[in-house]
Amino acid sequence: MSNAFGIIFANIHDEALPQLTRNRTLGAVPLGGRYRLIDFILSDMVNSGITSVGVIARNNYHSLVNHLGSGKEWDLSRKFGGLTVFPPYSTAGAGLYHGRLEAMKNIMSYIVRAREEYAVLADSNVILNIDLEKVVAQHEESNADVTCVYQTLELNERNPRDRVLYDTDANGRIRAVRADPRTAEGTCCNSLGIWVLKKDLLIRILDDAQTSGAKSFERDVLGRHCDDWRILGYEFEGYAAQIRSVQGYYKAGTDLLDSNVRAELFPRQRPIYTRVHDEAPACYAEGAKVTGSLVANGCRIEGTVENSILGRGVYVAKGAVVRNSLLMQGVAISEGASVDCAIIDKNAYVAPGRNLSGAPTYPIVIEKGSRV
């Protein structure tokens, strides 16, 4: 799919996990002990044959950019396209942006010479493994102004923080477009965050913003164009994550431990792509217990561990228990101290004898290089 170029938001979210955003991007986060969220929707559009992506940061993104290096783990290291990280300030007398539609009037000159027909814009807080081809395909076939990718879920929640829910007809044509609902029960299209439309129209919709005022991608285009723009809806209907709050940040990772939800987002025909570190395999040293978890490289593990995720080099200490949580690069919990529920962000220390517990419902979250 050489005829469509992509656009990834990696700052847009950074609100809904404010202790792990606080030094990086959200697309930066790590998840499942070795990947970041970004590395998702990016192998997304590789594995669809994109092989021009544009990544958007607006502030802490040394580590994103770290991440991400020349493109290479993703077949981006190019001399034409391949992957472009862009910082807040793109153009001469650009501002810190708000919203994606400042966002890509600051990267206006990227678009304009991008050589592809078609556009694919995406957050970076969605967790999927989708074929964009496809979307590009109906988009095409439809004949689609604009095509949005969604989820049919059953919402029984008040103030959903941050969620958009298209109304659709019997045709697929999205008739409107809730933005930050004050309610939102019983079935609905949850906006997926993942966006085709041509070059043309796209340019013409940031040109048009300058005039108009217009902030939101989604409540000022899309919602104000429903009814003169052909705005169709492609469902998604396999397994998705969006990161809107702690408490979903900490249902993704655990939903890694099952086999059926990795099946679906790993498939041997469309993997997830990362950047490698070469470690050492993980150490189990005598009497060490671990049951139903995922541990990355490097880690030494002395005590017990259960349900939990472990990211590359933990270390738990003799006699030391973690329990259903999500442990970053480089945590230490230290002999006779328990974790249970909790998301231990890069460094951390647990010092012996600590008991930190919280619930599936409110995991207890520990700041990078916290000690406790």
The other form holds:
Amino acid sequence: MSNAFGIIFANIHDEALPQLTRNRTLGAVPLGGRYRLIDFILSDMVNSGITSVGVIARNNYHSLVNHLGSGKEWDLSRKFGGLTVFPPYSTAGAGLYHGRLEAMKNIMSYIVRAREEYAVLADSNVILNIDLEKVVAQHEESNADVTCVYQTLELNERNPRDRVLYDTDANGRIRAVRADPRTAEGTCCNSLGIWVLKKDLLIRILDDAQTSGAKSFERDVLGRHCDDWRILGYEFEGYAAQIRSVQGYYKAGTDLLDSNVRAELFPRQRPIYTRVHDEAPACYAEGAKVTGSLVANGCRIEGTVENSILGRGVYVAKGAVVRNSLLMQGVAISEGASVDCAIIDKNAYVAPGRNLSGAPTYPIVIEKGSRV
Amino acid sequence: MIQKKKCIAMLLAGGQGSRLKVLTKNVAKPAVPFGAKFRIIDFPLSNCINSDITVVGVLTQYQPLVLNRYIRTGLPWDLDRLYGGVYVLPPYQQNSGADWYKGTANAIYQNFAFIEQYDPEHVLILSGDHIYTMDYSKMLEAHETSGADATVAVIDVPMEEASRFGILATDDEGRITEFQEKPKVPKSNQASMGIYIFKWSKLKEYLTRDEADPTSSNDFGKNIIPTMLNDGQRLFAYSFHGYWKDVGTIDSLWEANMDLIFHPDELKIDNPDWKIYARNPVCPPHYTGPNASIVNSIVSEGGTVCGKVQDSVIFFKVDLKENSEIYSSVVMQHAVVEPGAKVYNAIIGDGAVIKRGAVVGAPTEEGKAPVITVVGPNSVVNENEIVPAGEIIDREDAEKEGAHNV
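Having seen the form predicted alone, I'd like the form predicted together with the partner chain now, please.
Zooming out: every chain and molecule, the one shown earlier first.
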């Protein structure tokens, strides 16, 4: 068992996917046919021996709570610790929180009561399979105050939205934090939104934030203490996708069609857990043509599907063609309809003969339950 | 605290099912995989929860490990309850002595104490040998309305097959007048489904008497039902209409799997109002390769299909490589079919490996019944080996013996 407890921010990046987060938190956005975004970081914590996890939600948390339930499916239904979901509540006088510091301030008593020495903080917009035990071990060995997980990227972006970059020195120590930088060019240490620190330090940070008016954990806390604290980077070298836009979501979805990515994300020893739905096996009718796709249980396919991901219970009628698309649970594509480069949210319906077509760089998004 | 239950179920899951040969070498029959993601026992267990029966005793004896690990707390069937739920009941040592379950009736007799905890009015006796969906609450209703001491579920079978079953004759009101176990000359085509509801007070009495009779084989069909009938007790038949299949043989197991593809409306495994629950493996959706071709088949999650699949049932975490070909077959979990291998009319057990270029079984010959070939769990068919139709291969690697492929 790990000497760390986890805190997951389920909402922090909601604005990245406005169409998909209208009725749910970012953490509850479906991905990969049967998962929700939060499944990845939550399973990573569990697979790393973290058995006490608090999930902070803000608004639209119904589908998140519904998904997580008692935490049993992540083996987090525990006598001690386990999963605790914090719906939006605020202490007297405070409104809905903004940013991670306020969010954590609201659950101070949970943090104070935690038995573990370390805290692992994580956003829910990152898709990766990381051994957090190694991050905590490095944190302990290096005597760091805060350890920040990052990935090295070659970037060439103007005004990269919602990105945080770390400037590290030769010893891996973070010397500057650039939040929402004007440009991101060359080899960059891109924050993955996962941090390890001592519980005591976290409590101090939260107390200080109230007096200093700090709002942002990365900019106002990490950024201001680069010199007086030992803030170290931990480079994650495996596959990681961070959802910061619709395009990024589409790319992360289609990345799963690559067997190397799947092998990294879903190794047998470190599975990604999710809520089960007791669907029947997928049914391929006479005349079905399905290639290069991921197909979840409960689907019925009579038409053609290429390079796509079909969530649970998707129906593709005779003569329908689905290409390069991400179809969520319960979507129905009618006879003769064709769909290309689309993200189709839960229970949407595409009428016979309709033709929807986007581009990989600009996929069409069809909202939950809509009829096209 | 004891919570009184009107009716509890006792599920007989101790049989070896030796006619399933290598498929039941290491697991009890109810644990045999079925229908791409289920095991046989999922059907009676799901029927119970869907019929609002929330106490189920599962009587195990033969190779109980896999079944035990599968059922555990009963959570997947919503049978993990504060009061009641599912219990696995192996034989145990009692003050009066210790014995294996000698027969179906004796198995219940040995678990008197379990049943008494719930002080039930009625006890539903089930077996783990059949694939069907049935609302037991309707049968219970009929049982209560008729005031029967015992109600036996019956199904019409073709007259020419009737001599394989326990056959009942009834009067106009459905009261059983005669019961013949596997009669040479059947009087009707109403076959017992091996599903009984007894008044617990009556069953207690007859089980106790049966136990005292040293000549009895302690069996419901052979002893309890005929004795009650002879004594003039009120026994009624409850007619069931729907899909019901004994999957006790290789052929019938294969056929029942094929029924899911060719007759999906008979046994609806995708009925949202009568879900069949199973312990779900943790895995991503299955992947169909760029050159895959899958038609008229059902495929479960976690596997990879890169070859050709036709008229087949593919379980979870199966790996069908490029240029493999599967026709009219059942491929169970974790099996691997390597490039160029062909499989016809076969059941491939869990964890089995069909190496490159091998051919298992043969296509159905024109005008003849299909001949089913079986590759046992964790067995390996060698490169380019030809396994003739009808063969049953048991080459389980000693190291993997009884490995539980979940």
